[in-house]
Every structure is written in C-alpha cells, then in structure tokens.
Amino acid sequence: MKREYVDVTIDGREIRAPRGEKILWVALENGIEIPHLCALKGQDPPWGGCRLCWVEVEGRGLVTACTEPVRQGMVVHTDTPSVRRLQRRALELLLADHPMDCKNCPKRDRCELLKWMRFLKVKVPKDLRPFPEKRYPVDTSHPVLNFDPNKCILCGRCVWIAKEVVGCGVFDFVWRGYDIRISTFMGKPLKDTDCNGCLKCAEVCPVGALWGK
C-alpha cells in the first residue's frame, strides 16, 4: 500500500511526513529536538509516562508529542513558555523522588535524565513536598543483568521491549498511586525469571536503573 503524507509546519519549518506518524518522531527525524523519556519507536499505544514531550499545536493546544498524530497542515511548536513550564515542571517531579547519585550511576555518561536536566536548565526540585521514602534492594542476582528500582523513573520501556520485542514479560507495573514501581512477577529474584540475557530493557533503560554486568 502506497504510503501518503502531509506537510506540517514545526518551529517554522515545513516538513513532508508520513500520515498518522507521531510528532515526536517527525521532530527527531527532522533534527527538532523535543524531550522525553518514556517513547519508543515502534511502541503502539505510546504509554505516554514521563509528560516531558510537551507541544503546543495551533487551534488544538498543549498535546503529548509522543501520543498526537501528524495531520495536514498542522502547525506545531516546541519552544513556547507554556511548553517549557509544563516540561521543567514535569522534570523536576521526576527528580524529587529519584536519587542522585550520579558519580556512581553506570550509566553517568548515556543518563538521559541528565541530558535533559541540561537542556530544559532543570535542578533537582527545593519546593516540592518530599515523596514517601520507600527503599527496595539493588537485584544483583542475575549472571549479566543488574536492577535497581530505586533509579526506576516509571518511563515503563523495559516493560513494552520485554513483552513486545523480546517475549517474555520480565517485568512489569504492580501497585498504584504513591506505591506503583516496575517489578518481577511476584518480586522474585532477576535470576528465578525467565529472563534470557539479552540485556535489551538494559539497552532502552533511559537512567541507572537497568545495567549490564
């Protein structure tokens, strides 16, 4: 089937995209940088998690890059006061309850959380009302995969490539509200799962909370 297009307008610029494609992709792919954590290429439904890809489309408003299509003659922007209030806002409550412990962190030098703490000129939250302190053990049980729910920021990509790509549903969300967390069936162990090594959650994990051995 042939594959149609149409002509958006982003920050000014016009470009030709495929029909239905999200705008967050159409922005990437065009060198328009727009921040997010949660989103992968290919995830469909977008889970939408992390609220940091913020744009504002005319006629239409403040929409999730990630989950609202591309559309004739659509005009979007990313870098309006409203955008970056909402976007810095949603950083900072991702940074009140995770811990920085950035020296030590293996993943110091790729952490997209840092990346667009950077871009955005975001600091860890002074205002903001302290989440309930809960701690829960580093897994270091498996032979090449290590986990640590404490860095987890909910961004839920280790759940998607998991069941979607890899097939078998290592992990996924258990509770809700203040107790909701990225976990093993039933809490086990990383090395009593089904999980065969392939270090692809580790691949897409955006912070330290997923790293190989």
Contents of the next structure:
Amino acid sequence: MKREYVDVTIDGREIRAPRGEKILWVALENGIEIPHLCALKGQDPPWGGCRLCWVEVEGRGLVTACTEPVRQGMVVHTDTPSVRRLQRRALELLLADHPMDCKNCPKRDRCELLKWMRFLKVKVPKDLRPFPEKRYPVDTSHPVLNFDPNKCILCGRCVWIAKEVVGCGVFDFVWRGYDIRISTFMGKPLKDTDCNGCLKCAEVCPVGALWGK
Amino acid sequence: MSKEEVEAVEEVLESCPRERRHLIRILQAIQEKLGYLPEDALREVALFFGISPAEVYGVATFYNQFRFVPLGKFHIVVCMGTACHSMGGALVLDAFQRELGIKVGEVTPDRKYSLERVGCIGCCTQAPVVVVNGRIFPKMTPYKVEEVLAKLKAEDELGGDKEQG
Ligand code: SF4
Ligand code: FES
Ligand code: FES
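Output block for the form predicted in complex with the partner chain, input the form predicted alone:
Zooming out: every chain and molecule, the one shown earlier first.
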C-alpha cells in the first residue's frame, strides 16, 4: 500500500506533505512564499495560466508549483536566479497592459499584483508599454457586484469559482488573442445575468476587476 | 427568434446526443440553417447541454466562423489575401468602412449591408477583389467603392438581387 505522506525538502527544510498535493500548497502551508496569481485550492485540474509560480526541482528543472505534485524525496528550490528571472518576466508581461490606476483602485489594499511586484521587486515595465490599451466599459449595473474588464489579468479564478463552486456560470473567457476577455453571456450587464450577488468571484479576483459595492 | 428559427434550432438539437463534445458541431449546424447564431439559439444550446450560456458564448467567439448578427441583404466580402493586400485591399476595405459607417464583422442598422474580410479567394489576377453575394468585383479601388455601392443601392430599390442563403 502507498503511504499517505511523502517527505520533501523545500528551500532546505524537510517537510512531510500529503501525497499528491501540489508543491505550491505545501510550500504556502509551511510559510514558504511562492508568487502565484491564478491558483485556487481545490482546482482540479489546476489552471496554470499566470506562469508566476515557478520553482526549481532538482533533477527535473523548472516547473510551475501549482501543477506539480510533491513526490517522495523531492528537493525543491523556490528562490534561484532562473526562478526569479521567469517570475519577474511573467509579472512584467501582466503589467504591460494593466491600467496602474492604483490610487483610485477599490482593491488597492489587497491587490495581489502589487503584492508580488513588491515581493519580486518588479517595476512597471516602461519598455513594454504602452501595450495595446484596453478600453472596455466598466459594468456597475448590478446592485452589489462591479466589473472593470480593463483591470482583469485573465487569471480565470472567477470563471472557475462561478462554474465549479457557485454554479452560476456567469463568466467565461470570450474572443481570442488581444481581444480575449472575461465576459458575461453576450457581454450583458451583470444585472441581466444569473448573478445573485454572492461576491465569491470578487473575493478571489486578485486585482480590482471584480469588487463588491 | 422567429417561429421558423425556433423550429430550425429544435430540429438540429433533436438529432444530437447531449454530450458537450458535440457543441461546435451543433453551433455550425445552426449557423448553416440560420446564417448566424441568434442569442436565443445560444441559450437553447446551453440549456440542452446543461452548461452556462456564457460558456457557449465563450466557445462560439473563439472561432472566426461564427457570427452573432445576421448578414446584410448585401454581404460584402473584401479579399485581404497576399495579392489583394499588396494591390491595396486595405484601402478598399477602409473605403467600405467609411462609406457604410460600419467596421468589419458588422451590419448596417438597416440590415442592408454587412462587411467581412477574408484571405485569398482564388482569383488573384483580378486583385484587389471584392465579392458581393457571390458576385465578383475585380480590380477594385477606393474610388470604385462608391460605384459599387451606388449599383447595389439601385438594385435594392428595384427589389433585385436575392438574399444570400
Ligand atoms: S476578473 Fe479577476 S478573477 Fe476574473 S479573470 Fe479577471 S483578474 Fe481573474
Ligand atoms: S499559480 Fe501556477 S501558473 Fe498561476
Ligand atoms: S489574394 Fe485576393 S484573390 Fe487571391
């Protein structure tokens, strides 16, 4: 019979972790920070879209921590030069078309984009901007939920929570390429959707794209 | 949707197993019948597969082949293939957009004209080419755009040119 636990080493610390758990959650639960923007615990399969959660596994190389399960004897490093280089670039790409109107942002105190900018010492990448600027209308039609697609970083959390947890299915990715965005059915105002205002999506949204009134 | 449209959608769904993997095929079949995907048809499809309308919309918008508004009475297709592009296809397209006051993929409010761009349509020697309801207009220039539109308008007033299927 397989043991329920595996022993791994993360940044020199020996940790006993549930078999099959992803590296990201094992590290976080043990107080080791790994930048991440799209992962939510419970996602199966993991989304793996933001490409921020890089770690280096000995004998394996670079992997995304939210998609890679721990294995017996695994040795993980979260803070190597190649890890940081990839993370910084991934974050810069997300910042290339982000509005950066932080002063007026309803989420400025809990913005995860800002959090990882500070953690990774990343600045707004002037050389990448201005990227084709997004100018979508802000939806304030709903009594409790607001949506500003311009701030969306396409992490997919709201789509997942709406579909798999709440079951309302209000959001999905629509269109493609530069035009891709999160949208309601036919881009309807939120008041004309099945949204009942539970605000679960606003809770998981890492930026100021979805927020409660 | 009109009664006929509702029936057409029902007919397509009738013959289909309720498995999400058939989604694209079903959207294609509906567009084939109606010429576009009406909002209510997308809702019906969502209900049929037990998924959210937003998810159906997400899949449908991913592919260029799907339209969400009906074609105009005159469907104008501007070729932007390599030959037509290098012979000034973009200028022709611009002229149509300007004259009609719509962008590619849109329909005029009176539903008379819709505009689309495509890759090579196979008659590069005539570049740049425009096709209206299957009829070819060769060696186009921005100036000729006005002529073509005047011609279509005259035909419209005569009640000519049947709608494209
Ligand atoms: S709206 Fe927020 S949660 Fe949804 S994809 Fe955009 S950033 Fe993520
Ligand atoms: S958290 Fe792993 S890719 Fe986004
Ligand atoms: S490029 Fe226009 S017909 Fe070939």
